[in-house]
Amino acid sequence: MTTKIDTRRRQFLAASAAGGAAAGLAGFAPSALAQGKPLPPVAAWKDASRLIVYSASGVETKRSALGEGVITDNDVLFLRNNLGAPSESIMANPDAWSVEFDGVTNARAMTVGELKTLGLETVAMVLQCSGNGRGFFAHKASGSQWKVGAAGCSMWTGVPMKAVVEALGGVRQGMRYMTSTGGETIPPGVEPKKVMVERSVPWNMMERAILAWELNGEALPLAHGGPVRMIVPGYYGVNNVKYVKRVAFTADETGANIQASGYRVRPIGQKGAPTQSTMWDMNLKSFVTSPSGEGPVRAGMVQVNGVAFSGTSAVKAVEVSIDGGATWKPASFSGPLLGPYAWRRFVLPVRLAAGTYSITSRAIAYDGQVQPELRVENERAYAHNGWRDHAVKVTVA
């Protein structure tokens, strides 16, 4: 893993670029390339070379980046923002950053400095966008066209939510859901709930969220939602808000676009609406990291690995398939197992001639779901976890 000092100078060579950002490509620092594509200010201590740049709000870690281990380092994890990070100033002194909290007996904000002494919590967990692996879908989306590195696996420390309820006085009667909004800049002239981030998860959820301030053992920088973020272990990307500013137990889901109409699964040409699903719980999802699809690989024994994981029911076991589904041979669990909200580390070692290959994995949950072979259709392409599109193909020689 990348210490603490490394990280922590590209962080500050990374405040150095954004200043001078007008000088190169608008938005981006000038001097970080992935993909021919420069990676933008907030993220340019991240490692460029593993890395495919989509965007200023779309950075995706490629399949070989996520290595063998468990815990995706810093400098590889996916960035995704649905509004521009807030300014570097917010950093200079994260523990001053307040939280506004509503909805319990005794509502009040508190600093990020008083929230540390309520209690503290690291929970391992697989952040992933709700659009990974929208690039499989044939009718293009709009948005990043993520393959498989729009999810890592890190550890988030921070305090427990039930631990600030409690200090609170608890949870109003009546309040169904937790509502959480970002500290996000909202461009001028723009009404509020079009663009601001506010995302409504059921209230139950403050029973395993925390409000983290730091990621992998290092302050919470501001690419990943520093200095405190919402993390609702289980749930997609963007429920995890980011430079949370409000917390309010609710009676009713917000009514900002995010939540109304936006990250809601709907047959393809349909608009978003309250009443269609909405992007909570992750299914259940495994795919391969090595190979990697990225060059040749010689002849005798290889070992295929990946991950799996899912935001409901634990993992069960993992299937391997070095012939396109035609034929399945169980796999090892490898690595620690880091709680309910980790992926699983698999391999199968695999002897492989000349030729070309289709390799690709399916999990098995311990409720008895199985990672189902095709994609389920839908406007935003999210949620896609179909064992067939996630296949790598691979040359041996």
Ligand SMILES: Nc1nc2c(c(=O)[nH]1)N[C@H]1C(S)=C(S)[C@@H](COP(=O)(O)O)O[C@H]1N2
The other form holds:
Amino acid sequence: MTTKIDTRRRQFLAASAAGGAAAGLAGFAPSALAQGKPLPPVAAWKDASRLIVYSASGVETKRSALGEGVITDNDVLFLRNNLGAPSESIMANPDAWSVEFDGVTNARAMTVGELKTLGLETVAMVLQCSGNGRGFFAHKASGSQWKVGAAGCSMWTGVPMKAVVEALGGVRQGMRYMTSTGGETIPPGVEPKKVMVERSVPWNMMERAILAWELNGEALPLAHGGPVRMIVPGYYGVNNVKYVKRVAFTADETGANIQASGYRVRPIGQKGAPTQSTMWDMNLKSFVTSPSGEGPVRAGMVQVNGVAFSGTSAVKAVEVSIDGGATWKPASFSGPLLGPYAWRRFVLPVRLAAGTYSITSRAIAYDGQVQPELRVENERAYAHNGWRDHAVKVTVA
Ligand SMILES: Nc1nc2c(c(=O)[nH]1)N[C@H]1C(S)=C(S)[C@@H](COP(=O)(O)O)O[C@H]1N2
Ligand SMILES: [Mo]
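Requested next: the structure of the form predicted in complex with the ligand (the form predicted on its own having been shown above).
Now the complete complex, all chains and molecules, led by this one.
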């Protein structure tokens, strides 16, 4: 895994060279009420007009709200909770929040206040739910029917896990996983293992992970995991455990359902099992954000704009098609490369006459991978990166 990280860093260097407040617990945002479903109280401060609310635990960013810049702002970043968020009271004194560390030479707890003395790093990272794109599958997989916006690219600031591990005397021999536990209260009468948010990733992900307390320059809100959150850049959303209360280096993966049977890729109709592939690294993906398909487009020059990213290999190039994939043209990058885990913005100017178009994009990575045309059918509708389903249907008048 160490060599993998090094490869990733080299790809990043190659890519650089080549490229150019909380509104109060009770307040529901009025514009959300107008749409039907209100924003959940924990996210009432968000911009409801630019979001799609599926439920209290699933809120998606509209395609158009992903904008044209690189950074996804806090007020439009998607929200996903597997369990009800903890009480706002844990945010009264964020520095007093305590995280227990285990599987290290000197296991002990540390407050956020102490973590802040150990190191500081900012990483630009795509946070994406494993089920982003589920809404394009035909088999009605359970869960929010996300289209493209269960993803955003933001700046996460905190302490490198590596510095924390060093302060605790190093990882103990034989520990193969880094296991993080969410700070939710388990509802009474429920077996903890069934609902607890506890995720294991390969132990040496601690070399790139950070414990973050800031999001895009603001104190990390409870909705996104404040007081402190595990951030594993390049990995799917679920591994980025919010309000983390324990980080343990463990010999085995956690037996919590969310790891053992949840977030496992398997054929439609099959149950999840630990032998199936788990949702760790994100695959290569791109999609168009503008035109968004949310309204008509005027004939003339149009800047086709979108995002491209991967958790395994840097994006080398992006191609755009305005005829549903029959022909492709190379796009150029329209934004800076903010590191190996950020997404890259691309643009292609096209002249569109009146008519209908299917506009889509496909990314090509440094390791030679090309974003596929089709989704891979699977029970929980995870990891959709097929360019055909992600196309935007546009009417030009
Ligand atoms: N403690 C905790 N962490 C969690 C979750 C959760 O329910 N509880 N959900 C996970 C999932 S499935 C996703 S996609 C991301 C969503 O992060 P966000 O709500 O900040 O967008 O958080 C992950 N971390
Ligand atoms: Mo997720």
